[in-house]
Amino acid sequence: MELILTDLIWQACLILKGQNDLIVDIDKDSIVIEKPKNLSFGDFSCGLAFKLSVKNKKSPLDIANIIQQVLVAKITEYQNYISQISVSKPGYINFTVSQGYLLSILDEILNDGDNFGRSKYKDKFLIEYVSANPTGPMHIGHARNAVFGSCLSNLLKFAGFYVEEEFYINDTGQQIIKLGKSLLVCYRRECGNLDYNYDDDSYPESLLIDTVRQILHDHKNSLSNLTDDQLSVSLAKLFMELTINSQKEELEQLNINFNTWFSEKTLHDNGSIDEMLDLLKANNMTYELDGALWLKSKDLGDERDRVLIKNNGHLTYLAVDAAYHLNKYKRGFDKIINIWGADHHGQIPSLAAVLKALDCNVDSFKVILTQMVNLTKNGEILRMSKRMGTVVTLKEVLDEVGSDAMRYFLIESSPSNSINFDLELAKQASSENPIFYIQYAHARSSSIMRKAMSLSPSYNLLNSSVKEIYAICKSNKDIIENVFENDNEKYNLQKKIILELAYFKTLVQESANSYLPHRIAHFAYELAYDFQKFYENSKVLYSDNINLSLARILFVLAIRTVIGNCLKILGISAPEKM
């Protein structure tokens, strides 16, 4: 509606013009179309004339009853979406949108079903997102990071485009070799050698002695005859991949998918590295310095030169980086979206420098940073894990809250902000919940389905699609009239609820642009209030009137639709019943 209305105004703009000694020197994107905070002016207002005035020496209110009276002279063209156009004080334009065009909107959503909301688009994204090394188990920040990259790709193929999803293992470099050295100590005092002792920096051992455990039930006799340095490298794998496994029960439990597991160690194994390395330096990018190899990459807007390969042959995080993101370029992505920690901030300017280096087109890299998670349970904040001993995991608030409570409360922020996981919260069923006063607008609205199809067996609904209820429903004049209720303060949250249900088409879009699908949350659970609110003051079946019923039906499928889809995009479950 609000593309309708600009370009309505726009129009009047252009008769304007030269008329009355009104100057309409304006961009027809400067047009404004906004929502009255008082509802009783209309459904949409427009302050253009508060733009007009300087230039024009006019009150706002003398230039909005100008451009009204052309306006209203255009009504005709219109008529089918706007019965109403007036001017308040102290001068904005206020349409109220007809009856005709709310039917339009239903006629739309019911006919689309799963597919309202949805476009088309060609672009290719590539979203890289979690990234928790295999040396444990992943936490509550990993999870937070996962909720969102799936939420964010969901989002985006909403949208209409294609979007794959990737999880980068650092399976290779010195924390494995860590890994693997504190493994040989585990394992050989788990066997009952004593002699063996942790280093300062070792992983602890209640991090490691569950799967060495494991380890040693299921490979004792292949791992027997392994020298020390041997038995470092197997045991470093084997925990690798059990870790691995366990992460991906884990995010399969929390409903994300992963299109690429993308192993750092296959950079190292087929000459990726290398292939960049040469890359940077045919491009003159990089020089030799006290025994060490340098990225010119203050040349390119970072703060300093930063350091690829360390005077002791060490690859550094960067030159890692580089290889894989320009691996990421060569499989033909027009996006390539990284989502990371807020503590990695610093990484950025370094990578985006290298990326121009490479000769790649930083404009299609993003990094979007996400803050911390502070979780609380009956008032206070959790700071320890029964396994760990230091952060809370994944796994534990997975097991408490299930997957739906912990997917929406991890989405419901704006990535820049940190989020209050209150974790009683999350598990209550009553409408304090946000989530579960979403899913059980769904279900309610899937309960007064059922009920209004056993009130018309004549019509023989029974198993039938929403399409198909609605092709029935519309041949009928009776149904269709009614949809909308007599009384005004009723038929105005109908109405309220409509421009809701038509808003979805674009804040869909708008949140894919921005890459914010937390607004989608946010829609859910104000579009469950509304609906809630009609509930209680509308009665929608009765069982002396069938085509009554049904008409009320069709506007209570439209909001179950509309939430259905907006769960779908984040990944939560659309009960039928609760």
Contents of the next structure:
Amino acid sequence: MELILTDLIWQACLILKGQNDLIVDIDKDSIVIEKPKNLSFGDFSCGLAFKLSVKNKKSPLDIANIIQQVLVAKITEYQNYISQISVSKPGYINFTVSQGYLLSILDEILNDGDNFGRSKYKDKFLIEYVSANPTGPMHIGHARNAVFGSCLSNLLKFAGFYVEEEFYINDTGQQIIKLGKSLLVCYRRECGNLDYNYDDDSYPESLLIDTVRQILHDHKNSLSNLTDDQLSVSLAKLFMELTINSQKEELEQLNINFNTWFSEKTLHDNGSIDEMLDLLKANNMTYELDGALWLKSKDLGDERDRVLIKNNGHLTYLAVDAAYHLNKYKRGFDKIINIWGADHHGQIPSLAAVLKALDCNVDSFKVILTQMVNLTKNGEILRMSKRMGTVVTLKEVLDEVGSDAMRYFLIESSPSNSINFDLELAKQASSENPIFYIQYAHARSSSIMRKAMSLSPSYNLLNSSVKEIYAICKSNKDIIENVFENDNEKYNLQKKIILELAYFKTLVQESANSYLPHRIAHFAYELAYDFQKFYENSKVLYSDNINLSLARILFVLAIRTVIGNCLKILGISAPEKM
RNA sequence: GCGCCCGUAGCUCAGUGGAUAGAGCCCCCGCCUUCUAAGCGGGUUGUCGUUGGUUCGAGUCCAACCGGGCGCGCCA
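Return one more block: the form predicted together with the RNA, after the form predicted alone shown previously.
Up next: the whole complex, starting with the chain shown before.
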């Protein structure tokens, strides 16, 4: 509808230009159609007259009236869609849509069903997220990152893009060596050898002990004759395997499945790191100083130069990350997206710099930051510290709250906003959590369908697709003409709902283009709210009138379809019963 | 000191240049013989951090300042 109205107004502008009565120095893009907050003005509005009023030295109201007259003259072409064009102070042009337009939206939704709102694009996305270290359990911050990444991926797929989801495993390097050393001490002590002692920077025993006991139980024999060095390596390997497996399990519980689990170790093993360094050197982007290899990142927008290889020969994090991202580029994606916790934002300039130095097109690379999650309990902030053993793990929260509620809590806020996650509130998560309200609306519509089945068993409503049901109904005028209530107030609510449903298509595009999946969550809530109102207002099933019942069922089905599509994007279940 | 994010109702948050700034929670009142009351209707709640600027129009864009969070390693 926005496109039709823009067209219509643009045509009016062209006519006015020809008449020379008005200075119309605008282009088509500056015509913006919006939705009035107060629906009594109309269903759509346009503030074009404000833009024209300055140069014409006329009041916006006068200009709006002139445009309106031209529009009214042209309206016959759109009579099926637009029933009224009016002007209101201080200078808005308002449009009211007709029932024909509403029926055309209904038609589109019921024909498309699960596909309503989908489009087709060619771009290929790679979205890397979570990427928690295999050295310990995931916490609530990882959970937010995970849920955001998952919803964004779902959203982009729904918007028609090709998306691959990837988890990067830091399975080698200094921290893994440190892990191995800590595990060695823990293992020996657990076996009764108290000559082994932890270093100051060891991982705390509390984080290791459970897994070490499990390893002891499962692998005692095969580990018994190893030297310290060998044991340290083996323990680290076993520990990582177990950690990664439980990460996979927990993420699956959260309804998240990655296409690839990318091992950092493969970059070292297959020569990718050397290749990357060679390319940097060939591009003359490095130099040596104090025994270290430096990147000339200051020339590329970073605040200073960075070290790639330390004077002890070890690679820096940046060097490995550069090789990893070069690998991503080589895989041929149009858009490479990283989702990072906000505490890593300082790494962006140096990574962007090294990518430039590697001849990668930085425009197709984007880091989305998710802000911190504060855990609170009864209003008091829980300070998390690994050392103090006060980490609240993802698993603990997930087990308490469940996947659906957890996903909703973590996706409802904009990624740039920090979240206060109250454990007590989440545990009681019942009426307080909007997700149950949205699911309730879905369950309620399913309940209506079940009831309808018993009223008229001849229509196989439960086992047919939306499209099939619609196919039976759409040629029957007696059904289609009864979709909308005659009562004005009830009709206005139905109109509001249909316009919202139509807006879903726009919303998918907008939220996908701006990478803001939380908007889907809010939209779903609004829609559920209006459905509940409709449910109270309008009777759906009439035991003595099958056609009228079917007409209202079509309306319910349209809402149910869109709520279902929203829940699908959010990765939240759409229950038939609650 | 520099960089990023935030500041909107008692609390948690929407609001991506348009009309009188919205929801949920909390508090009060009313509604189950009727398609699910995990629901609905009604009531109360604001110097949109402050000050300037851009604009016909600013919670929204720009600048400065105030307050809070995070980050500024040859750590990972």
